[in-house]
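Taking the form predicted alone, here's one chain by itself in structure tokens.
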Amino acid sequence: MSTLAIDIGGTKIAIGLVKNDAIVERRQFPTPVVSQANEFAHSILEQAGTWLNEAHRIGISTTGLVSEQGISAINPDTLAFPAPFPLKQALESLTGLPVAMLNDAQAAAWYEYTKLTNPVSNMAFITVSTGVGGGIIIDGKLHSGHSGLAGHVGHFSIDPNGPACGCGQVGCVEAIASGTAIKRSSDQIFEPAIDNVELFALAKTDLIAEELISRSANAIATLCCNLKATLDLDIVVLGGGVGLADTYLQRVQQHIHARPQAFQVPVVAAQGDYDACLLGAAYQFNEEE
């Protein structure tokens, strides 16, 4: 059976179609900014083609928080929302197609989970993008929680002296760890600004730019080691554009194991590599069949 996939990310949509667990065909573009579901839905299916003859059903992965009514935003600086934002009713109207829609980290979370190899009881994915998200399994079930809010770990706020965040706390992961962050450090220090792969390239030969890649890849630690001591995780999925970048999981785990041993986690790339969030959209359906 056919899925439409669509990943809803702050900067970018990214839309598949997905047979038999598999991506045959893809296309991403940038986020448009609208304030209705119906013109976010159009612009979305307008990219879709002639792939929605083919398509018996949608799955949606997307930042912010989803429950029955739309999707609302914990963070607006990473894509706001007017909430709660109807988009899955807006694309079953459209379409006629059954839609089902879950938070990108939950829907990854399940995903990876799915295809470990050595099979575990509890599990966290963790994508670090245009902001981080999370996404939690617990006795083999994923734990989105009665609101949706659980796996939002992106929110945990781990320095009371750090940086605001766009959800109203300080010192939280995403506004130390995100690409979003990183980029707003690096701009105030580089001149001309870098984006995040120059900076990646430039962290090789110049120390400021490591720190500051360093100091996300930290939080990221802290963050795997605050959920190692509180669910007693078995493993941890990374995911995400940051991520998955080069050397930035390496950078994760050497400070992770300057932690004691009580609070190490292994951590892993995630399988579905940078489509984890898509693949997952499509893959919600699964549980059903």
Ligand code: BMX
Given for the second form:
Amino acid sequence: MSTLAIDIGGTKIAIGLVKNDAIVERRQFPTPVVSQANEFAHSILEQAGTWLNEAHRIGISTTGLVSEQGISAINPDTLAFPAPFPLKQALESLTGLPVAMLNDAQAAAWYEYTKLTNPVSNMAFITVSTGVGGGIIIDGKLHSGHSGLAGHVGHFSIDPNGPACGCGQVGCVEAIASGTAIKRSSDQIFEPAIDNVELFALAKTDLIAEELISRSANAIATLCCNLKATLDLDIVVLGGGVGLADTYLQRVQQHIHARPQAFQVPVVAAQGDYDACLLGAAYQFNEEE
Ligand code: BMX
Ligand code: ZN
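Mind pulling up the form predicted in complex with this ligand next to the form predicted alone we just looked at?
And the full complex, kicking off with our chain again.
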């Protein structure tokens, strides 16, 4: 079975041809402006080109809240879907292939759970990227809730005096820790502006850059401890462009180790590395095989 996997993020879309759990072809491109679902689907299929002739099915993992009707944004600043955005239906009718769709972090959570070296009952996957997403496994099952919202841990409000979040709350983890939030703070300080890759490099020698990254990692540590207190997690798996950046995981671990022991939880890097959400997109079908 070959699956065309599509991972839609706030900044980029990754697509891949996945066979036996392995990505055999991969490509990525900037997320196009979201308008009509059909148009959006067309631009993805154009990039997939001849892979489509090989694919037996399509798996989508996407930023946003996923329901039967389509995708909608919890934080429109991450990606402003006109809700509900019926991408699954659009791809089904354009290709005639079976299509499955899940939230990006939920899809990655299920994939990562099945790849754990030591089996556990309760796990969270957290992606720190354009936004901060999450997927929760409880008693060995993906918990997405009746509306699909479960796992949107980026919208835990952890600071009543914190920055406004695009979701309408104040002090969300996403508004403090995401790549977008780091960049926003960094733009207020560094002139000329630098990107987050440059910021991570600068943090080795510059205390202000170091502090910006540490603030993000500390917010993720708070999130991990809150999740430990709520769900008695056995492990947290970290992914995303920021989450997997050099030294970030170690920073999160250091902040967690400064907390009371009862709230501490082990944090490990995603097995699927930067492609955890893309592999998760394809992995949705595995249950059925
Ligand atoms: C936002 C939200 C989540 C998503 C998370 C990570 C939207 C559009 N997205 O919290 O559904 O899982 O960002 O998204 O409201 P990413 O784009 O950073 O991968
Ligand atoms: Zn929020």
